[in-house]
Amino acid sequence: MTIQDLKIGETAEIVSLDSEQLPKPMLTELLELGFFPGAEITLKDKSLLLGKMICNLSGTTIALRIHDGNAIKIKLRQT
């Protein structure tokens, strides 16, 4: 399951990056904002016209392109 794959207002802990479908810049800029293997990571928005989706990690919100989202591995959190 990838980012791509939340519903709005879902929650979900990040499990690993796909370094193989990341251009090693985009993996460094990811790493430097907080997406590590463990953090929390809820989806705020999503517009597919535009290919953005808005996220919140770890209390500071983040946008990111869609595509880069099905490198992002995660595990869907149990409310």
Given for the second form:
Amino acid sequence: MTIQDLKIGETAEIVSLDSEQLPKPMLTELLELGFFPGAEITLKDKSLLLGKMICNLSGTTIALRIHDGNAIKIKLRQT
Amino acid sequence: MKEKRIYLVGNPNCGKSTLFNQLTGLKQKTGNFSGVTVEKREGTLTLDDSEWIITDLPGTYGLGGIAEDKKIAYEVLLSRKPEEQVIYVLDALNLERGLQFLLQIIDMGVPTLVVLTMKDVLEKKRIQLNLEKLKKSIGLQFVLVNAKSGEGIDTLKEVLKNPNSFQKRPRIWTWGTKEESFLTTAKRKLGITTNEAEFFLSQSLKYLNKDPHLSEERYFAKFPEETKTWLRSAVEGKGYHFYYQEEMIYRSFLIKKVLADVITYPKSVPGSWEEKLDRILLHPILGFVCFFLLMGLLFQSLFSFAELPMDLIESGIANLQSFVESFLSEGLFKSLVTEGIIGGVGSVIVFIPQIALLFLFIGILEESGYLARASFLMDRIMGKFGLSGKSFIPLLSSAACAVPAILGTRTIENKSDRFTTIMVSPLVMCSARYPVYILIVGTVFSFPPIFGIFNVQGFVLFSMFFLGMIASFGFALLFRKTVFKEDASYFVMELPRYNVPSIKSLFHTVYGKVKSFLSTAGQIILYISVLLWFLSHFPAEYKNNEWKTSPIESSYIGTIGKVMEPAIEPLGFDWKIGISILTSFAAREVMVSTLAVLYGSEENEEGESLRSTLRTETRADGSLVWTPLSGLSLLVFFAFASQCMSTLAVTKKETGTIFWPIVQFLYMTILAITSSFLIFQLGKILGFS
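For comparison with the form predicted on its own, kindly provide the form predicted in complex with its partner chain.
And the full complex, kicking off with our chain again.
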């Protein structure tokens, strides 16, 4: 599954980033913002109208397009 | 006095620039990094008998960025002299990310001192940080400060005096077992003992592994031929994972371990005021309401609050002119100084209140954390035109002036997005078009209000603003679909914490921007004004101990105007309008003063006398020159034409080549001429005058 499939409030662990799907500068930006395998990500909010989701990644709030999220593979963390 | 050099390095929004201002006070200067176009901030700090030159490097998350300003941080660190040191600014609330970059700096073998900022926020959020343990695990000296209030700065200065405060450390994280044991073998075989050499080795290994983040040969190229051959044979086909991405992952393992030990967060409280505020400001409807209210306030302040200081400056310049006039005797020199130099430079200084206000406003929005949220809201709309929300801020700033707006595109990492934004920013209506629009609209659309309420002139002005926005979005889409189509647009952005802006850092931002506006745009306008003055007064004759200048018709510029008249007639313009268009290619607002000179009118820009002269101006066949149709044609010409030297200069500076400003000039000018031609000719066919 990808972070697109997360429900609000759910926490997951990032498994991999699909470098085929992502533009190169975006892959770099994601990595540097903390999107690497093993990182814990929580979906805070999702706005279909704006096409965007807001996540919490190790204490920082990050916004990205829902559509771009399908390149970020995750596995759900049991809480 | 001994001089030492220190670089300030750290993530964006970590308090680096605030610390820079605290350390250097007003002893700052800006320039460019040599060979590239990124702005460089440097300041000096004097302590006892030593002087430190402190350079504030652009904030970056790591050494893998491709935006020009980020690459600079990397290049500077790479090419620094061995004795040059780094103060690494670490945001205590973003330790994980900050440590990632710090570990990269340590790997490079740079002598480093860490300054931990946001002390106040840490305390407020009741986050407990065991600084002693952190120091021990990282192995560097840490100083805790509150950059905003200045707390801890004195301790930092004391620490700086001790040369042993800056320390080097061997790499503290480890690669996977396979990679690590290869590294040990390779280091032993090649006799590598220092951090720097090991850094070069690992970068070379990434190159040999064809890491998409590091395709440069330069590290590998530095090794002797023999070593290269050995490395190649030892690495190729062995399945080592020497990648930037892997490196970050291994580093994060260490960081997680360190942090688990040193930091304790209080239980998170959902529903904090920050979350509540976000729920409103990022709401698809309420968010836009707040956004438009804020933008309304911004424009209101730009065009009304700035009026008083602008009037004061205008009258100040007029006073200066008459003061200087009373000292100089009649003649060419007097005319050059008062009309050419003071008049020319004055026309730029008048815009300072607007520019300062704009930057103050944008500075407040940025520091408070709102600007990132505005980009978030606008991203959907911008996305329709092939751009991302990050392009919104520069386009918004263009409403005041395209020059600082283009400088503001540096935050856009995606090169295609950035270049597109640079190319279309000048289409947005800027403040320099205002005096021109007001003159034209006031001259040709002087109708009474429709139904006694709707003001036609106001409506035309608003339409012009709308036209500029539509044109810039349309051309953005065109550029994105044709020349800048690699790297699809994307949006990923940190939403920073809300913050109360610091007055000191706002002051520094506004002061810096105004200064750089004056030195770039101001100079060009000075040269052009002097040139214009010369072209409109010469050829001159020296007779009876006095210079006799030509009347405007037979001056150089008058001659040029007569020559070009047949070419601009199909657009509805006569030779005098032609000259004013020509002069306004340097800067749009010059048009009004040129017309005033051509018609010998002494009145000010909005003076009724220039307008009434224009209204009665006729062509050779007796028809009126200034009609609603020719006025409309002229308005559209001014909306689209690339009439601003400063913009072209800054486009050259930011794109690093002369090619893009030429394209920008040509596409805008062709667009302007074609639109004007179509409007005038179609209008005539339809029977308008």
